[in-house]
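Here we start with a single chain on its own, the form predicted alone, put down as structure tokens.
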Amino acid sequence: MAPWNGLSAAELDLLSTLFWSAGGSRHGMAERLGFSRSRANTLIAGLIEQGLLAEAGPRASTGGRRPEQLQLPAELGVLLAVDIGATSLDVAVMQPDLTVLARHAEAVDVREGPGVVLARVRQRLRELLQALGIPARRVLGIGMGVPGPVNFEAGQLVNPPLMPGWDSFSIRDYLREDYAAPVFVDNDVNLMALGELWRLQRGLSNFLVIKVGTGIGCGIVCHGEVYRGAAGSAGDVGHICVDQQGPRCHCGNVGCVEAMAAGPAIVRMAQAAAERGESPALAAVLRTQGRIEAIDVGHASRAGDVAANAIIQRAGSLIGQMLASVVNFFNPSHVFIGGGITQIGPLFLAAVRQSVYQRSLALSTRHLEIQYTPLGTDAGVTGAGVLAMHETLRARGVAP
């Protein structure tokens, strides 16, 4: 990390702006930063000389001489991106511009505890780096997402409902045994929000990302920054009550939308429908596989199964009921929905939209767009890379 030492705030700001712009020209950087062309050229020339910036060939011409494309050079090092879900693990090695060099995904169960899960994370990262021939000392920063509330400053989970045994465990200390690079930990849906924010090049200032999987969470982007709240628990919408007479949630309360509409709830409803003989398609899946998964409900729905359609519409309606309150409160321009439940198909999204538009104030929804996350299954691991690079730069003095 020696090349970063001694850089001015303006130089670090330029690097950060270039990162969030996914590259740019000299003129473009000057405009974004509010610098004169001469000052921008001087800063850029100095950074190129130090090997912290590179020219990547001419950009498309808009008339006149074609400007040179600037980028963060691969020689800076690599980022490690880790996205841990309740039942999945996705790790990647990336260049500073988030180009993926290597990636691995597998199933995990976070209930096995930090010792087991993080040992697998450590092993997979070692394997990816070894396959690329990259030593640990070239790691610039590490970003990790986890499915629970996080004290962002400490990098620790705080009483995570889905992760027994993880409370106050120091993920940073654990990974520090292998890497000298800084480690940043955040809630998994906040990483999805960061991923979309980077994809949009901060073009949207106020939007939400909803993750629906084993649990339900919300990433909040407010004025172009991820909003985490006073203690890091902002966006924990899965425990908003949608039915006072509903089932008991693992958090101890009743009627939480997570207990009634997340992946496990959809599976329970599907299994009950199959056992009652209400869904021939789901009954066939249960006989063949011995269990039903949420994606099976989606397949049955696409085949015209009435019970499967009703299950999906109920889950989408309940999530939309919760989301309507959030939309009325926050007034976002966009809501992006991601997580494993997106595989269930378009009927789920339609049910969410209908419920939100019915229950929200007209002014809140006049220009509101609700859609699945454009990054899809890449949102979490992309966000982990964004977290690693952005926070590594911020740690060296870049203003937000």
Second form
Protein chains: 2
Amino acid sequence: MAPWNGLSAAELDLLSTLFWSAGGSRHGMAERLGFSRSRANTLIAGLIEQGLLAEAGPRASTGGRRPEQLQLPAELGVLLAVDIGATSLDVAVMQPDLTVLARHAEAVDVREGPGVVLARVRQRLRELLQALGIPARRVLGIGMGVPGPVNFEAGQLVNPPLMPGWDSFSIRDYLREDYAAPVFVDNDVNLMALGELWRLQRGLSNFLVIKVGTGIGCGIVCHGEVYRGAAGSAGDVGHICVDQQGPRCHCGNVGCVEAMAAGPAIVRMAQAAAERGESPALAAVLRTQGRIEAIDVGHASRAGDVAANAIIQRAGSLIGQMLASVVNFFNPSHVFIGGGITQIGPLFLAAVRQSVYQRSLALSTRHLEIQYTPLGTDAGVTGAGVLAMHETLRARGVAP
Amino acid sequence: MAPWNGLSAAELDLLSTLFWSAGGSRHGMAERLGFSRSRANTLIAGLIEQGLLAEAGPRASTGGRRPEQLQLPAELGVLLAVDIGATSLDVAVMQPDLTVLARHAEAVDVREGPGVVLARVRQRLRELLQALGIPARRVLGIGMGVPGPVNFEAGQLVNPPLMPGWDSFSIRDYLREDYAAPVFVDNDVNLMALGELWRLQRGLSNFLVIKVGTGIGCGIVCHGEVYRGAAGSAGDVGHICVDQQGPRCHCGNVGCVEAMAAGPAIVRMAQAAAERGESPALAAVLRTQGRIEAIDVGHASRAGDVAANAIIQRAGSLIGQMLASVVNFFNPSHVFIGGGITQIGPLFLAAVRQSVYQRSLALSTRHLEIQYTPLGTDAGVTGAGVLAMHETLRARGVAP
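Shown: the form predicted alone; wanted: the form predicted together with another copy of the chain:
Okay, now the whole complex, with that chain kicking things off.
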């Protein structure tokens, strides 16, 4: 049972605001919430008494005033954050303010199905908690990202193209065997967007996070909140057509950007270049390793390999072409690019930018910033922690 | 000066809720606002006393209870609604509940510039008010839609491609000479979206309105509110590329959907078909009128002309292709299509649907509805009325 059961809406607002601002002063909280100083102080005193809020030492002087900083106490309990990618698993135990207490990452293949993968998740979470000496009952909430479309209310994947065995599997029921805490499941790139939104302390209202890895997906922040769409499939940009004469995609259509520019397409282009003798660097990789990975194309590019540069240029340009449509439609202030592709280097980003600025309208791109995700590979697991904390607080708010 | 100056946030909320629900009962208002019955009744009594709210006769019995209906009193004043299209002008005088008191429509050419067009607007508004015997001081607010990207805060067009003379012209200052009431300016298709949102009493949270006329634009409703984007250019879908080998557009790029499928493109295809002898019907139009308009293609299609059908099919298919990208990204529950294209008949809509369902992901289209705008040609002017009322109330709320 969450410790904030039975709190008033104002108290929950205060805790939520503190969480989203990564701590804050008494004065700052009152201001943000539109409360009077005295009302804020009364609420804060009550929450401190209940152990739901703690004072931190005085902040460095800011012009004479020394406001008392507030924080979410570590004693409240812990959050479990799980980020399942198509080929990777990231789990972490976090404090309520998202300080990471323990973390583990390993390779997985989601196509092995929910039975195998979730058993691994369960095992890793148990091990991490055990090492920390934290019992399961101290878990406040669990957030999980998965690489497919999610019915957010049900906590289930819906027709996931990359992981057919997971369709309608109840992740929530599976984890309920170990934990009484609520389980929230979302698409992995929505969680990256949520993670960046938290890092920004909600300072940007309308931005996108594009994940380029095995597939291509997009997290959307609109009016200051993650937008999931009418059926939870918003941001499914991997199957936007960028070439009417392009190759057939597994979805049945032709010229999908995912089929032409995601990780596997980059690998295919690299293998073809190696086999055709166009790239000494990639041919050497193929000889010694027996296969090429996307990151090898990045290495070859950085070493000046012309064919590798052309492949990265082509992938970036195609993704930029898809993004140009999305930017014309959505007019975001920022586009953050994350996922495995970020390891490939700055040339990719330059190609994306060139393509977007060329194809989008001037007004849409006048102040548009395109960059790699500031949280980098932490975006997903951070977002899972945000989901756990935000939704647990919200669930209490809705049904006190 | 608006009559609701100095009201409390709760009173303004109540009036706004009543406006968006097109009237309502005391009980319904209390419920929607989360107020107790007694708090709502106190607020309502105060507002009635100030003449800001009125009781309407009892509603037909709904199971024994006969709640007193509330409405915004006509005595409050009037709203002026102006919808400027690329080739049309629609003006209306409305009551606060959007009942139309007088209306006028005529052809204009926005390329004549703001001096000419706005003088016409001013003249028409004066005439309508005069005929109704309503003095200018009784105008509560003015809402205006224009066919280009708008800086909403400034009430100015920004680099409008179809109307270069309007760039940064202050529409607000121009109308201020006649009226003390606030003037709000928005993109025409945003207003169509706002109009439909009001008609639906905010019953849908995430939908799109596509206007196909001289250009192609899109109004976006996200999280229950019109979304304008970081720079006000959201929904600029006319320049999404649908053919990398397509013709050059006036924007500088190739294959923009607007250049290939909007009104002028349909006319071009029709003229070519007539000249090549492929369409007896269109050739006859060209002979007798000297030119062909988009609506003639619709007539010819309905009469069974094969070439006209092919043109409509092609335009619908290209617009559907653009929409498929947008639907994959945004996952709306509904897409409403409006503008001049709606006169062309059902074949166009069928072609759009076929193209979207073929190109979008199954999850995005499972519950997607694509139809013509329910408000039809009234969507723009209704939206201008909604803008006037909603923003006037909101402005009071923000700065009491």
